[in-house]
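Only one chain is included here, represented as structure tokens and corresponding to the form predicted on its own.
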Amino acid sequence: MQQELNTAFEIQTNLMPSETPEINGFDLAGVSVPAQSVGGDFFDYIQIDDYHWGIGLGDVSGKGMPAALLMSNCQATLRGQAVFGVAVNETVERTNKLLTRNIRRGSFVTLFYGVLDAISGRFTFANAGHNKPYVRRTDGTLEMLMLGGLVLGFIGTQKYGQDSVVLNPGDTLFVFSDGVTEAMNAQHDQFEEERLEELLKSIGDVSADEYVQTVHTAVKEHAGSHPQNDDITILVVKRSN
């Protein structure tokens, strides 16, 4: 059993991005970190054509080996549907189409999509019930990606909104998975969205690598000896010039 997990470990993480694209004018960078052998989460980068990248990450409900199953055929599909390069709510409608088809009664999965134009710096999104991200702007404001939406896989005919945030040089789009506000201490203390907050506006000007590791070095070091409870998944977007 112990083989058979350590290989499909070694398959989950052969679909996640083995290696950051180069973006002129945008460095980016995730980390996905399972609670379990294997997760429910991942982050994907989906080049569309020269000058357009679809970004997702979605988590998928439950943990181990199904929901491991289910965050493949999640991440297949979304792959499969970007890049036919519609509309932003149209590949998010169209993914749910197929998983809803296929989905186990109770499952679900939230997922954060967009589409980034590398020449004008705009990035268009859809939410499916996903954590609202956060863009933090030069002077360290942040503003909430309020759109939201439906999970993925209740209702095949579900309608997706689409909206859009330009990133100026300096800005950086900040998207995770509720594994790091939910993340927990020995006391049962959440980290919570007023403590990411906090984090977010006191990083400086930092390489989006180094963004990553802060935030999920904050999130261990709140956990401390407290077992991780979910899967830890961060993706950051900063536009350099």
Second form
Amino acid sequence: MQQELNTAFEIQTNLMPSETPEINGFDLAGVSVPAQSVGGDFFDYIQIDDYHWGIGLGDVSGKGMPAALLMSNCQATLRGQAVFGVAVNETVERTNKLLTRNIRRGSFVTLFYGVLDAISGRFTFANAGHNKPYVRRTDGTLEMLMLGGLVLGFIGTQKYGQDSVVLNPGDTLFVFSDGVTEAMNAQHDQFEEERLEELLKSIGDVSADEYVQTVHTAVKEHAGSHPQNDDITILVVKRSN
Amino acid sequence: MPFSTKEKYQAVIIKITGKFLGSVEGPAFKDTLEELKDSGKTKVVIDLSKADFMDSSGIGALIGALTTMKKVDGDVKLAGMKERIKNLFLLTRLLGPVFEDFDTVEEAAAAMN
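Same protein, the form predicted in complex with its partner chain this time rather than the form predicted on its own?
Whole complex next, starting from this chain.
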């Protein structure tokens, strides 16, 4: 069994982006730390053409091997649809339709997915039941990307909306899974959105990687010796110029 | 066990108390639903008034319950959600297209009868 888990871990690790893409004018970073040997979170960078990149973060319900298998399925499905270069909401709709056909009863996936136009800085996104991401502007203000939608895997014909935001030089898009805000300490106090928001406001003009590490460190410090109870995934896109 | 069952208002009321983690409680919860289904008790209200926290697999367990009962023309409705859990259902957009919630168990049961 342990050998199977090791193999599954290896497969999952290989599915995560091994390299962060170099996108002119942008700085990207991401981390995903499973609570168990294998996880149900994923993030991905998908090149659509020279100037358009799909950026997604998903969270499969549950943990361990069943979640890991569904996570791999979802990630592969999303990749397969994203490269068609259709509208963002259509990519999510197609992914949902395919997942709904073969998902196990009681399982579902939350997904935040968007396409970055690396020339204009416009990021067009859809949200299938995922925690709402933030854009931190250069003056330290935070904007929550409010668009929502039904989780994936329920209704194959579900329609999704899309919205967009322009990242100006210095602005940062912060996407995360619920393992961040629901990280518990020994007293069962969660990290919570409020603490995350205060932290994001206080982070200065740092690289995307430092952004990720600062938040991850704060979450780990909050949890202290309490075991990690959910996968933690963080994805940052910063417009550098 | 953080959930208990009783029959009232011509429905089965499953009351969840404290933390409901699907990875921990899911199998027993599923067994309970299967037993209810087999004995023809297919109208279920989940009383969440004493539930403080639920993870995504906990929601999955409730979805499993709904699917189980819908297949045999039964139903599952939610009642008494606290704000934290309601926010989770709102975020996932499961309220409305998938689940109906009510302020009280009595109202939820009445909606099925």
